[in-house]
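Just one chain follows, in the form predicted alone, and it is written as structure tokens.
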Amino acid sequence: MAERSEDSEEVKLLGMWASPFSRRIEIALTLKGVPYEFSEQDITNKSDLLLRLNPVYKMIPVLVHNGKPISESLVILEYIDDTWRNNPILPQDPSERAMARFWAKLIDQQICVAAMKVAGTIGEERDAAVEETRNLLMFLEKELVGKDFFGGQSLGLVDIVATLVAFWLIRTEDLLGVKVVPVEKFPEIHRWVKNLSGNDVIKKCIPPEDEHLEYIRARMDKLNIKSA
């Protein structure tokens, strides 16, 4: 069978503008120069389209490529890298690829979970959650020593996944009233955040800070999340 030309490809992303998991897919597609259609989804009133395309998890993001849906952000990122080979986000060396996957899973399965505890608890429970989050972040802090990005000199998988730390966790600190990632304790992470903030692809794909914080504040009020 003849391959589809790039111009005939259908690439659609079902996402939500304030979601770090949705935004990481936008970063990857933008980095690769892949045109796509964005379909904004209401995660509180899920569309029939979303439920049909992701009947198992019923969540965003979902990438639709030539009619075939792919869900779960880490899976989507690897699919994008396998499909569009320019500007690779995963290393070529097998051991380095494995380590990139390791750090990406640590961020999603442990750091994200611990950070959610910070937002959802108060008092001593929150203090414990902050300590747990910091202990996990220290692994990333050490991994960044001597590097501009986790991938070295350019954006890679771990950088894209870790935008959750840079533009969601750190942005919510003032709203929560607790510095989870203080600069004196995590200078390498803050240096990395500056490098990210100066990257043209990241600038295009990260939600505007004022609008983003307003959304987060409203969500916190709705969920009755209190500051420290």
Given for the second form:
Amino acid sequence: MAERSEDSEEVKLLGMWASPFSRRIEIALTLKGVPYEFSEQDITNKSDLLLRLNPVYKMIPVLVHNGKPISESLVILEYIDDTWRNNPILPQDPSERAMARFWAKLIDQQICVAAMKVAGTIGEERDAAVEETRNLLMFLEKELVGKDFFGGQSLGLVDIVATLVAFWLIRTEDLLGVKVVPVEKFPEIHRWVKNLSGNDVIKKCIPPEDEHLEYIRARMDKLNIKSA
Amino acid sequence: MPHRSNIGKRINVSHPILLSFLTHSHAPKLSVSDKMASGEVKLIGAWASPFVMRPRVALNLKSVPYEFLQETFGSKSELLLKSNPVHKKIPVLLHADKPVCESNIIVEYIDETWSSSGPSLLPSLPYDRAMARFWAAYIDEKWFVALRNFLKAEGEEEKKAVIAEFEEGNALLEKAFIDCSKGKPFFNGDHIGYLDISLGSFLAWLRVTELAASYKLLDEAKTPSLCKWADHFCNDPAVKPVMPETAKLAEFAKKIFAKPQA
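The structure above corresponds to the form predicted alone; please give the structure of the form predicted in complex with its partner chain next.
Let's see the whole complex now, leading with the same chain.
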């Protein structure tokens, strides 16, 4: 069974253009100069391919490399760093690696959840969700003091994961009608967002702003969430 | 087996560095990993916590002596609050006073820091590592949640639904074990590793739940490989000293679940 050498290196990403979890994989692959085929998925009508490649969660993103599928964005990011060793996403030092993994987990399991509560609730419940999000973000604020990026002078795992905060939470504040991350309270985070926005890889890999906001507005209408 | 008290002062002639000094004419340089690995190790935890058990097994596998700082149930020490201000939870590893939090993250830290000691806790191939991480996340986010829901379930209908969900998870893990172990006794192959530790740490609580519910949650008929694996895991010398005894844990469970609602 002769395989073309190009096939054995084939990288395919099943993703969705507006998903922060899908975009972070694109950032990592682009950072490392890994060519990949992107397969846009309709998550409202999941393809047989997606269901076959991610039977456990049935979600994007799924990375397929050498014919083998890998799901869960944090697992995929570590796989990418393990496989393509140039431009490392994780630091060398074990305690710094542990901290990076710690912050990545905090962002996905708590900050993301709290931010979604802000979008999905009103009144007192929303106020509580805003406060919870801000309390969690304060830890990230302190982490950024004296650094251009969470990864130091260049993008690292936490920067890639935290694009969720920069381009999905902060970007949609006007639509949500609440400044969850005001610049007076979070000057470091805002400085970091400026640094991110000037980075070529980030610029290339995040959803275009107008289309993104339009998409979110439409979704909010569909879910009967009042948009500002 | 590493002692929980301070390292003994006896010189161990079979120690690799000392042996190298005796057999070479020049003084050996400490490798980078040895430098990283030096420094006092403490673990803040509690004997009954499955999450605390994870770094304890890892430290045992790497023969790293450590001081176990037991938290009193129902209160949090100053040291814990200072070392884990974000979550205020155990376990916390303190290595030369630097804290590392989150059980699976601590296990990876232990593997990376004491990389030249004992077997590797994660597989060497990136794809196999990804599978270990994927299933460890699944265990914490889905499987353990189903186990907790089983404890909380009231009424026959709810119990049936939770059991079905839990057994679906077991079937997935049975297949994952066959795929990952490739015929060897552990998920990690010949030796206990990251994924074995992540699932194995729940076995004592699983047994206590089985006793309380009079229901076999891990059934030889349905998941024969997992049951064999559980046996191997529980009998491993790195696991035995830190696996809570079922009877003692059952007593403890009765006490904490009997607490009146606040």
